[in-house]
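Listed next as structure tokens is one chain, alone, in the form predicted alone.
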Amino acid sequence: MNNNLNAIISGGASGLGASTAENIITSGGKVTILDIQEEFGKETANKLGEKCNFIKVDITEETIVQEYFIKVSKETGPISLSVNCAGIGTPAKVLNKDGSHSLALYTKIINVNLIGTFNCIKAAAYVMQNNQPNSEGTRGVIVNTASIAAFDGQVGQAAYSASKSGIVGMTLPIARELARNGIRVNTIAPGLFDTPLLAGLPDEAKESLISSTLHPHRLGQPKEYASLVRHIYENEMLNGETIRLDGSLRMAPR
């Protein structure tokens, strides 16, 4: 990354969206973290110093959404990566002990990952058209977060493989649209990382995911989502493309 980098991440509040930003930080960026978690949110952008800023924001708000996109480019500079990591998965059966699963619950995990993640995507893409392209043509990267669950998900989890597998569905189609404005679009499937959203899992459940990894046997590091981040941002002929970072796990049904 260069010192001319300026990234919006959102979700960048804690886990592999607060990685991310220390990466661009430390490789001489600056970074605007979108997150509805006020205390970690400043809390990140205080240990990380003047170059980020933290804005307290729900990403499924339409028009706010786009209005701090607007101010952060016209504030900051223009916007060339918008990292998308904001999501949360409540495990939830479709038939169980409370009868069926909640509508309600089903729905608010679409908003938040799915509607959220394409509500940060369009706002992005509206502020990086107007960028000075570099020498491949290229005026921004914005970059997904899915998971394996879109493609493997397990029992309790149809609400969330169904928001990241939507993730996965756009990317291509919204890449091959945007190609035109010189914006790149990808997303990373992450396997089991040491994150919040994990730590929120039950101990018995936790143990099994993580005895079902092959090599390496272990759960991921934030920091490895973060420094393919960097890679696809710097690495022009990657477009369009839902990258597995998972070592190679396949997650059984249960």
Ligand SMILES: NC(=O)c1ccc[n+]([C@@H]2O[C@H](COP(=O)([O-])OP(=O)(O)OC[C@H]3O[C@@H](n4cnc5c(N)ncnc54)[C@H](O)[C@@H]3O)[C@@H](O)[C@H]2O)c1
Contents of the next structure:
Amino acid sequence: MNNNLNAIISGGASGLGASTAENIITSGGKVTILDIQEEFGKETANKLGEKCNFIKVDITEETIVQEYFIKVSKETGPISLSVNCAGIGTPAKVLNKDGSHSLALYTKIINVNLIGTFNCIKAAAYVMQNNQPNSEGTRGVIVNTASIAAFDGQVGQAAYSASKSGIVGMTLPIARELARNGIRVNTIAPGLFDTPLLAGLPDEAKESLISSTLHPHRLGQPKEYASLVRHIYENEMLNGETIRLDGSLRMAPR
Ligand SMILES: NC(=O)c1ccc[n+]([C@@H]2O[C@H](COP(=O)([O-])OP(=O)(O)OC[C@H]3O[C@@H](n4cnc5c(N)ncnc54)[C@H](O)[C@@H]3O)[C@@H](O)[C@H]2O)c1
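Here we have the form predicted alone; I need the corresponding form predicted together with this ligand.
To see the whole picture, the full complex is given below, headed by that same chain.
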């Protein structure tokens, strides 16, 4: 089964997506990374070898994303797994020193995190519907990335939390719809993981979040996210679910 694993990972140039790419390549699968960051994307793909390709793309572009999913499935074979990791998280308060939250920033975060994720889901479903089903009738698996901020977002996370709870909210209805096509859809809601995204967070905020993590008392490692993606791919009973991966971290208001 692993040798047939052919994945597209959006946001796979860095962090959780790059670690997932490594997990899949190491066990004999193939990966195409879609990411807006050309330098990191090429670097990650080169490091992982000839079974990993990189395509520069903005996941919010409707036609281009659809075309790339079709092109990749023609060139590399049926896409059995689509992992959606691309995301941004600029914090901003509703009321701040500039007056109030910029609507342009709010829209941008929703556009990348929520609409971009949906754009990749529909492109993946479009190509997966034509795959040969396995013995369970499964043609493909889609894994999205929300955040525990979907449930306990902090001050400054209005847009980010809204975008991530949108991903949680659409997981079940999309899984219900795509069940007839043999496509499973699940979402991972990570707690605090050691990736470049986190580098933007002040040390004080990071320490406070780590101290709220029950056990283990540390940041999550990207390879732990990757191994959950792997489990979701392999466990046929997982469908329509959002799984928190957070060491039982419940974020405080700030
Ligand atoms: N690291 C954490 O603690 C954490 C916690 C909860 C949720 N998440 C979520 O996990 C996902 C991965 O985060 P990460 O920590 O690996 O961050 P990261 O910054 O290392 O990776 C995110 C990737 O998304 C790409 N990207 C951003 N906008 C894009 C666009 N428009 N089109 C294509 N690619 C785009 C970036 O270039 C980057 O390579 C994100 O959705 C993030 O919100 C991360």
